[in-house]
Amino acid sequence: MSEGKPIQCKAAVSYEAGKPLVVEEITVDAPKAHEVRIKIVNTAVCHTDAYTLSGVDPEGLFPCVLGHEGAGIVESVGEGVTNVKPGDHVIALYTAECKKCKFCLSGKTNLCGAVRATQGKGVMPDGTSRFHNKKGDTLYHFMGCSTFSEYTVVADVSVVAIDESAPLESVCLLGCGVTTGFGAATKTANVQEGDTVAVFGCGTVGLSVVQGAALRKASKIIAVDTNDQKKDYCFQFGATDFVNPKTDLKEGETIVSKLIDMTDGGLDHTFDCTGNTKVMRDALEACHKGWGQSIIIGVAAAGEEISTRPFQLVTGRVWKGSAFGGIKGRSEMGGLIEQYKRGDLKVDEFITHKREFDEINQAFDDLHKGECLRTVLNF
């Protein structure tokens, strides 16, 4: 039995920004009090992993074990853990839910404060790491998850047990991208039947916004992307229109003016899934006067700021942000799994590539190709 002892296993370590990951054997320490050690079965590669690896993430720390979209089986738990037990199928949660802090008790947000400070510093709540390489060097944790390792240790507030009949290679995507977009549409924006929606940036997050809006029976769902390879995906997930701002605008027309013309004065809801601050402004200004709301999901690079004329807000438009789709991971993941099993939530359709874990660097290459939505890695 490995319980209570360190485990040697395979992991992909990011030693420095902009460099390929190194697949090597590392040591994963036993979980301490209120910690859970998970055997990761499947993990996907998300743009946020690539963003941190690129070096522009202000919270990026090296050397670290990246990965935050993963699912697996609990191997062992530290003392005081009551929400999961060895053998449970689980999803790691980069947005924790302690159910006790001011944020959790407010009923107004899913932004739990329990482990945020240490998570941002790449360590466990006690301030130390559970990962070491063969030389004994400490490796940092990432987003409280670090799923690019065959075994990982997470805080008990950062993991949720799920229905064992749900395939791990699919539902690992509920750890980030699919949940983020779907929740932004159904929860943060609360799209209603007949509403008009525009989604800027149609990767996994954007397409999940599209499917959330489609489930809510939005009357018009306009997908906006500069890559025509995304067009078929957009319609598959429920878009009614596709606009490429590079090729579909007439002379003198802007994306904002085109969207306003298409929707009789502007949209009820717009979503930025690009992280580009200029696009965020366009998304806000394409909203309808008096009630349009624009949701920012995309993560901008360090030091970036957003701007618009105050008049845009004075005249009734609302700018909002959404993290993990406003979803509370421990309370609400079960409901998402039920929607997936019923066929109301598309998840499998996002898996365009599958690879063995050793091919993780190729999976990052996949991500930057237009035809790839998600590459799922198998240990």
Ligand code: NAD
The other form holds:
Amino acid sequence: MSEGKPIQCKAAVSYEAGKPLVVEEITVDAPKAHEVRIKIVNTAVCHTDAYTLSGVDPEGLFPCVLGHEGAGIVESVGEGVTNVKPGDHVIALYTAECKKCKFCLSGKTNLCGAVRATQGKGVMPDGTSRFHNKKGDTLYHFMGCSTFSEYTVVADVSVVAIDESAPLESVCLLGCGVTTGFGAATKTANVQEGDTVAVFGCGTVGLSVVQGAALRKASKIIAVDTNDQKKDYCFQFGATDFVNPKTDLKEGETIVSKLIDMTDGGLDHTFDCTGNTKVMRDALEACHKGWGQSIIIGVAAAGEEISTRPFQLVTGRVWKGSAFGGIKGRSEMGGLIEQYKRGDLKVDEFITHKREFDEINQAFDDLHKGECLRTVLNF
Ligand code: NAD
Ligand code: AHE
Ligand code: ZN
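Now that the form predicted on its own has been shown, please provide the structure of the form predicted in complex with this ligand.
In what comes next, the whole complex appears, and the chain from above leads the way.
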């Protein structure tokens, strides 16, 4: 029995920004009160892991254990944990849900205040880490999840138990990318039948916006990506049009003018899924005067700022953001799993690559290749 004791296991440690991860044995301490130790079975690599590893995340701390798109089985729980028990199949949640704080009780947001401050400092709510390397150095946690470790410890508010019949290899993707895009379309933007939509950046997040808009029966879903290798995926997930701004614009045309021409004055909803602040501006300015709304999902580097003429907002366009698609992880994950099981939510289709955990650095390389949506790692 490992309960109450430290566990030695394999993890991928990020020691320095811009450097490959080091796969090595680390020690994972037992969960303290209101903490849960999870045996991670599958984890995928999201663009945000690469973003933080690159060194441009203001909250990036090293050395750390990255990873936030993971699913596994509860190994043990600390005192006072009631929402999960050993043996439960679970998904780690980087957007916690305590159901008690001002945010959770507001009914206005999925953001939760319970653990976000310590999460951003790379530690558990008591201010300490559960990870150490063989030299005894402390390793920081990441986004309250740290799924790039065979065992991880998370706060009880940062984990949700799921239907055991759902394959962990697939539903790990509900820990971030798929849920984020789908929720951004169906909750944050609340796309309605007949609406027009443009999605900038068609990786897993953008394609999941596309599938959410298609489920809502949007009349036009224009996928915009600088990489033509994304084109077939876009149609597969429900896009009606594909535009590559590098190759598909006529002389004098801009991506904004083209989209406005294609939609008789602009889109009802646009989404940035690139993290590029210039694209965010284009996405806003391609919105229809009077009501069009643009949702920022992409994560921009430290120091980056968005800009537009205030007139764009004065004349009725709305700029919004979305974290984890506006989804409350503990309350709403079960519903997403049901939608997946019914075939209404595509998840398996995002798994373009599978690798053993030891190949995690190649999984980061995969992400930069056009044909890759998600690489799922298996422990
Ligand atoms: P990804 O790298 O798989 O996909 C990004 C796509 O954008 C690629 O297809 C790329 O070709 C395209 N692209 C890049 N520059 C472009 C440009 N100038 N114009 C058009 N397309 C362009 O990434 P992902 O995992 O899908 O994540 C997308 C973004 O969302 C990242 O910034 C990520 O950090 C962020 N993210 C945010 C949340 C959230 O909750 N807000 C959650 C997950 C990911
Ligand atoms: N640490 C960055 C912010 C990163 C960020 O915006 N993260 C998204 C999730 S990305 C998942 O792939 C998010 O949900 N943000 C809300 C939150 O509370 O972190 C920075 O700029 O400091
Ligand atoms: Zn992510």
